[in-house]
Structure formats: structure tokens, C-alpha cells
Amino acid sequence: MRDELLQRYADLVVEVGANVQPGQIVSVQADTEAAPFARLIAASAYRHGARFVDPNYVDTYVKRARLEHAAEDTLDYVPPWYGERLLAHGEHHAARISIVPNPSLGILDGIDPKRAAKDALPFLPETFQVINARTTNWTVVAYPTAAWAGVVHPELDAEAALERLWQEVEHVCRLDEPDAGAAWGQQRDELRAVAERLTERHFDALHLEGPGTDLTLGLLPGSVWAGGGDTNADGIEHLSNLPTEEVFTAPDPQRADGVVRATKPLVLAGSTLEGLTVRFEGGRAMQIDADANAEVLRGHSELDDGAARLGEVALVDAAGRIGKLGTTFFTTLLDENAASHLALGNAYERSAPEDVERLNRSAVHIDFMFGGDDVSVTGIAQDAARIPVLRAGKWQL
């Protein structure tokens, strides 16, 4: 039953997540725990069409033992061919497939934080660059594993863990639908309609409200609001997370003011962050606590001007399939799909093209969860009328 399941969902990857195209350099990005998924992934993409598909393996283990033994000093290090092989595949207008977690769950256990967190990979930099062309047509996708399935599910036996989190996934990847494509088709026309909603009332600011959250944060006059994938400047349209229930826009950097308390952990760099809490003046996080490892986030809030700033606020309401599941899956892809989130670092030239030279740049983007059924947000018009947007997790446009 998992081997066609696996299959049906490595073609949902390939046909509606990246859209692979006739003829197209196909990359694969995978911790070496989910190699079999990316194997069924090159073989999908191959029958449909792929020039050539790129695997490209991260082995946790082995970043276990740099962070365990190479000086401090070269932890941040990254091979320059690492970012030309990425930069390579957006001047042929490849296909790139991620699939996480990556790192895999639970193996940088007992790690320092500090440690880990000079080390982003597999991260790069260059990706903005890629995904700011939009020559790459792109998705990033989940695959269940054992060690994953424990951090999810302690409560559970190592085989019924894993069965649950596979269940899950099916779910919420709406593979338990009679055609996945078509439910995703559906899916894609509500949350542009959506977007749009939002980006006609030309808000001037939004206002968030709930437990420990009291934050205003500034739009630009230019803010688009997008959701429901992308479309590359082939043509080629794509759903850049595969599953996808949010709509987005990047805030004025310059404008925040407040405070904000993440209602999801946020794990980073092999670090689990609760009780986040995030205090911004004038657009910049002023002061960062966390139950434990606030400092990881501290650090990678350093690494750059607009690492403390925001570059993303994403809304999403409790109709969706992953926050109605009431679980935590520690990996940024599916919890920042279950609740409304703000992002700190770089922000993405599609959310105000108008204002491209005002967006936040940063070589970061980190996403924390702040929604909630007990969060509201509030549209602040022009004029300062304010005009509900979520209450309660309903929209309210």
C-alpha cells in the first residue's frame, strides 16, 4: 500500500509541485534519509520528459561531525561551487525539486546551538537570486521518515508513528482525493482569489492581536499579495510548497512596532525554539527570548542588516487541511501551512514590484508561526479605518 502511494505522490511532485517539463534539467535536493523518495522522484520526472535529473545529497551525519569537530571559525564556510551549481540550474532554467526535512530530524540532538547555527546548509544564499529570476519552475515537498515520525508523534510506537505521519501527509497533500491534481487545481483558484481580495483593499498596515501578540507592521503602496504557486518567466506555473494554504506579501522593513509571540515551535538549525517571543522598533527585532535556544535565532538575526527585519507576512485561516490536523510537525514547510506566519530576512520581488528597491535583502529567511483561532487581524486602511481580515481563523473580507 506505502509503494503506491509513494508512487502517486512522487508524480504529484513532478506533474503539479514542480510541473517538470519536456526536455528540462530536473534538480533533486534530499537529506540521504528520504533517497528512496527522490529515487521515484527521478524516475517520475525521467518518464516525463527530463533531460537529466541532478540528486543532490545532504547526510546529516556528516554535519553532525563537523559540528562536532571542525573549528568554530570554518562552521559558516560553504564551497563556492555549491552556490554555482544552484546559480548553474537557474541559467538552464531547470526544475528544482527540495525535499524535507533537511536536515533530518533529530540527529543534530545535543548539538551546541551556537554551533549550528553558523552552519545554514543546505541552505545557499544564491536562492534568492533563483527564485527572484524566476527562471526555475520549483517546489518543496515532505517525505516521512522514522526519525521525523518520532519527533512528531514521542506519544506513539516507532511503526504506528511512522504510519501516522504517512496519513498525515497523504492528507494534507490531498492524495486521499480521487484526482490529487484536480483537488489542487481547486485549491490554487481559492487562494488567488484570496490574494487578490486582499492585495484591491491596498492596506496601509496590519494589525495582529492575540496572547502575547500585539504587533503593527507596515505595507508598501506597491504590496502584491500571491498565493496558490507561481508562474516562472517561462510560463510554466508551479506550486512553490506542495501542500500550499497560505497568501503572502512582503511588509514595509522599515515599519514594525511591537511585539509578536510564535504559537508554533520553530526549529532551526537542528534547535527547537518555544515560547518564541519577537519585541521589533521601527521595523527591527529589538529583542529575541525563547523558552531555549533563543540564541540561535539571535545569531542568525546578526548575520546581516535585514536579518532583523521582516520580509514576508503570510495569513492563513483555519479552513486548511494542516492546521485542522491540530498537529506539530516541527519542519517549517507544513507548520508555517497551518498557521499565519512573519518571516525575518529576505523578502520576494514578486510581493511589491513596485517597490523592489524598499524590500528587505538579507542572506536569511526564517519563518515563525504567530496564528491562531485566538489571533485577529486587523487591515488598516489608508484612511486608518480598520477592517478585519481574519478573526476566529474566518476570513472576514
The other form holds:
There are 2 protein chains.
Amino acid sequence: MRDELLQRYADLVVEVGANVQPGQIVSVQADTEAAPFARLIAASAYRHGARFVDPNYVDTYVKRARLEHAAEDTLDYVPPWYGERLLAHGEHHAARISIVPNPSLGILDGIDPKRAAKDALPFLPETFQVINARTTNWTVVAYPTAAWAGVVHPELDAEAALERLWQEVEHVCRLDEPDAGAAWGQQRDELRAVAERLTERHFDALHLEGPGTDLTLGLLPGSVWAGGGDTNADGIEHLSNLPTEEVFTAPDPQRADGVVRATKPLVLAGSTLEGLTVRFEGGRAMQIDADANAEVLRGHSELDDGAARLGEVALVDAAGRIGKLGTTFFTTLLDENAASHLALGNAYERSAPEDVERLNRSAVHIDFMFGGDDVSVTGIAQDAARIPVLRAGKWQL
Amino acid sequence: MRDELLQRYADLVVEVGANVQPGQIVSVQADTEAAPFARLIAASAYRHGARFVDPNYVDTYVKRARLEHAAEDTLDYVPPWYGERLLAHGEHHAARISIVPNPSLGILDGIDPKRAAKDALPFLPETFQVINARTTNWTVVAYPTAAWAGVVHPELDAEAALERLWQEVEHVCRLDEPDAGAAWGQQRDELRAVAERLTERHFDALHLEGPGTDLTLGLLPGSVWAGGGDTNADGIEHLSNLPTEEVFTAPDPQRADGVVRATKPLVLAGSTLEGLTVRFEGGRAMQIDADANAEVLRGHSELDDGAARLGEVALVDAAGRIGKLGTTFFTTLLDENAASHLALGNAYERSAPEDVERLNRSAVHIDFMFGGDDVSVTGIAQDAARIPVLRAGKWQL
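Would you mind giving the form predicted together with a further copy of the same chain, to go alongside the form predicted alone above?
Whole complex next, starting from this chain.
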């Protein structure tokens, strides 16, 4: 039963997520815990004509040993061949498939968060360069493990927790539909329609209001909203996130004022931040608080100038499958698609060419959720008119 | 019990095998099946002051999918960043630890050997370049898995087979000694003494005689015999093989005449060759036969000009721990240290500088065993005198 589901899931990742083309090199990045899924994806890619599958396993146990024992001034070291390999994937116009959570959840429990914040691997800053060059067709997908299921459903025994998590992933990936590929075609069309309507409004700013949240963030004159996947420079359509429920754009990094309260926990460098609030002035995060581990995000936000400014605002309505589950997955891929979110750090280049220079630049990109049924989103037009965008989780456009 | 042994083994690999130095980058290459051992080695390396551990997992299941599904004309493709990473380890003067068997034994059963011969990964031709530059301190070590134990001890049930294989590895790695590090110091001294005596003889050739074997192979005027580990360009002593029982040199690739019969099975590209015989004329392998799968070695021997000529002759006496076990491990690291052996393909640069140009060059290096108690080795001096070297497994020098 699980085997049959895993096989269909692997095929969906290859066909719809990355949309692997005959003759392509296919990078598969996975935690060692996800090896069973990586192997099925690799086999599916070869059946679809891949020239070479390049498995790239990341071992969270080795990362833990580093954080426990290595000298503190070495923890931010990344061998140059890590980024070079990723850039080579871009140069070879590879398909890229990343399996999350990575690092694996649970294995870094108890590590000093200040040390953990210094080691961003497996994340590489070159990721933005490759994504923005649009040379690869890529996707990020999730693989339920026992350890992850235990974090998500601690109230269940191990077997039941894993079964529940699998049911949820099957549902949100639309693998419970008779034709998952067709279901994703429909979802893609709907998200693209919403993104187009938002782009056409040319809002000057967005106003976010909810419990603990009152934030106005500026948009750039040429802001383009995206959603429902991407088409790369070679004309290959792909779903960068599988599942995806969001539409998003890059805000003006110089204009954000007010406070935003996260509505989901943020998992960062192995630490969980609950009750996160961020206060912005002039586009810059001036104050970061949380019930615990706030110092982890503070550390990240100090890594470079752009790390304390916004690189993304994404909107998710309440019709999506993820938010309805009411589950916190402690994994950005799923949680960010459950609710509207902001990201500190680097922007994806989705704006008009004249705005590209103004987008936020950073070595980091950290999403945190602010959305929910009690959070409203209002567009502020160039003439200062207030246009409802989201009310009680429903699109108003 | 096993945990305690594994921990001591990992420390031996780090301290005596690779001799990891504080501040070094440490490459750990392993099949995904060997992840538990790779993690202990990584943790030990960090405790010994490693700057960064670079785990490089190879997945034999992904290799199998490639051999099953990929187009035949793509099977010899190796992405350029594979070799570049290895060369970077050399440029960074890293420690390099390889865990074998890799690819994992058993997983490639039933694959067409002609297709298998085209995909040499995880082997990389750049290996010789890095070894001969002596920029890294490196070691090759073995990790018993259930699948490997089943191949080695098919007469035992799974648990007993794994237990037996662990006992054997513990013994041959001298982990059953009160101080394994001291035991390896003694073994190193003994092998170095034998190698020195062989070098001082300046033999013109060696004559191998035994059942099915009558081969004369020429040595170069400046042949230097090595054994008992290496000292790299930075003066770091390391045991390139753990365990090691051999002394070896690079022969004259233009002079080998006669026939040699292998005394152990050769495992190559996932195929097992039993009853291997190779006939040489003028240094070149002219005829390769075996009870089965001879075409796998024939395919490898045709890869380039040096692949059909000798790059190594190694002598092992009967006092070693591996040969006494009488076990065939189907893994070169252990089997080559059980018996004297030859290698087709690339030579390690152990000769006098004036001979380096004459050494065999190839993209491959394939060891096969010819030694045993009924195989004698005779040195032929420059004046044609015949000097006994090995008789009934005992050194005669």
C-alpha cells in the first residue's frame, strides 16, 4: 500500500514537480533518512530518460557531530566545491529535486542554537543565483519519516503518527485524486489567475492586520505576482514547490513599518521559535522576540544587510488543502503553503526589469507565517484607496 | 558490544588509518548502507579537530536504476564535478577516508555485466592523480553489512553471518589487541623492513610458479618496494589500507610473459569472476578467461592501452592475519591482503624518478590474487641468478 503510494508520488515529482526531460542530468538532494524516496525518484527519472542522476545526500547526524565538537570559528565554513556543484547543475541545465525536511527534524535537539545558527548547510547562497538564472527546472517535495512524524503528531504512537503524516502528505499532494497530474494542472491555472489579478492592481503597498499584527509594507512599481509554478529559460514548466498554494511577490525592502506576529512556529537551524514577533521600521527588522530561541533568528538577521529586510510576501487563501488540516508540520514547504507569509532575506526576481536592482539581496531567505482566518490583507492603491484582498481567508479580488 | 567495537574502530580509522590532523578537511566516502560507520568516523574526526567533514554517500540502488534504465551510450558519463571535488580534496590537503565495499555487494545481482562494465563509479580516474601527488593522508577501510555478510558466509543464517564477519574484521584490523594502535605500529615496522630488503636486491624480474601459473614479469632498474603505510608530502604518516599485509612495487609494463591463474574470486563492477586466468605476451594481457563473467574484465582491459598491462605486483606472506582465515571476502581491500596479487592498469609512483616515465598509465587499476602456499616467487637478479623470495608462504630473504 505504502509502496504503491510512494511509487506514484515519485512519478508525480519527476513528471509534474521537476518535469524531468529526456537527456537531462537530475540532481536529487535528500537527507540520508529519505534515501528510500530518493531511490524511487532516481529510478523514475531514469525511466523518464534522464542522462545521469546525481544523488546528494546530506547527513544530519554528521551535522550534529560538527555542531557538538568543531571549533566555533569553523562552523560557517563551506567547502567551495559545494556551491560549485550547484552552479554546475545550473550550467548543465539540470533538473533539481530537493527532499525536505533537510536537515532532518529531531536529530539536532539540544544543540546550542547560537552554534547552530552559524552552520546554514545544506542551504547554499548560490541557490538564489541558480533560481534567478532560471536555468534549471526544480521542485521541493516532502518525505515523511518516523522522526518527523513524531514531531508533528507527538500525541500519537510512532506507527499511527507516521500513518497520519503520510495521509496528510498524500492529500495535500493530491495523490488521493484519480489523476494527480490533472489536479495539479487545475491548481496551477487557479493560482496563476489570482496572481494575474494582483499584478494588474499595481498596489503601492499592503496592509496586514490581525491579532498582534499591524504592518504596512511597500511594493515596487513593477511588482509582478507569481504562483502556480514556473517556466524556466528553456521553456520547461515546473512546480517549484509540490504542494503549492501561494501567490507571491518581492516587496520594496526599504518600506515596511509596524509589527507582525507569526501564526505558526518557525523551525530554523534545528530550533523551534513559537510566538515570534518582528517589529519593522523603514523596511528593517528592528526587534525580534519569541517565547524561546529568538536569538537564532536574530543571529540569522545579522548575517548581512539584507537579512533584516523583506524579500518576499506571499498570500494563501483558506481554500487550500494544507491550512484546512490545522496541522503544524514544522517544515517551511508545507507550513508556508498553509498560510500567508513573509520572508526575511533574498528576493526571487519576479519584478519588472527596472525594479530588479531595488530587490532585497542576502545570503539567507527565511519564511515565517503571519496568515490566518483572523488576519486581513488590504491593498493600498497608488491613490491611497484601500482595496480588500483577503478577508476571513477568502479572496476579495 | 558492537557499539563499543564500532567506536574503537572509528577512532582507529581516524588516528592510525588516515591520521587526521587538527584543522583538516576530512572526506568520508561511503555507500549509504555504511552510514552508521561514516557517522562515527565523522564524529571522531571532529573530536580530533577536523575543520570540516565532507560526507560523500554513494547509493548502489541508484547505480542499479541507472544500469537498468539509462541509455547505453550514457553509462560511461561522469559529471565533471565528481573529479573536481576529488581534486579539490587534494588541493586542500584533506584527509580522505573510503569505506568499502562500494558499490555495496549483492545489490547489483542480475545486471547485464556489459552494461555494468561501462559505469565505473564510484571509482574516479582522478584518484591516481591525487594519490601520486601525495597531497592527502588517506585510508581505505571495510564496514560489514548484512548484505555483504550474506555473500561471504552464505552457509550461515543472516545474524550469524554478520557476527562472523564482524569477528573477522575485528581480528584483521587488530581491534582484538589491547592496544590496536601499537599493534599497527609493529606491523608497519615489519612490512617496511621486508620492503627495504626487496628494494636492495634490485631484481631484474620476478618468476611466479604454481598450479596454472608460470609468469615472468620484469621490474624496472629503479624499482622501489613499499609497504607498511605511506608518508605524504606534508610528512603525515598514514595507512592507505587498513588492514594492510602487503609489500608492492610497479613492474615494467613492457615485460610480462606467461600465464597466471587467480587464486581468489575477483569482484568487478558487481560481477564475480572465478577461475580467472590471464595470458601475457610482451607485457600485454592477450587472453582473459574465467568460469563466468570473463567479458567484464575483458571490457575493462580494453578501456585504454594501459588497462591490459601490469601496474602493480604485491607480495603477501602466510603470516598475515587475513590469509589464515581462509575466507573469501569478495572485496579487494581484504582479499588482496590475503595473498600476493597483480594489478592491471595504473601504477602507483613508487619508483626512482628516472623510471616514473616508464610506469604504466591507465584509467583503471584492477587487483587480482595469484598467491597461495603452493605458489612460489623467485627473484631473478641482474646476473640471471635465481633468488628465492617466497616459498610455501614464507619469506626467504
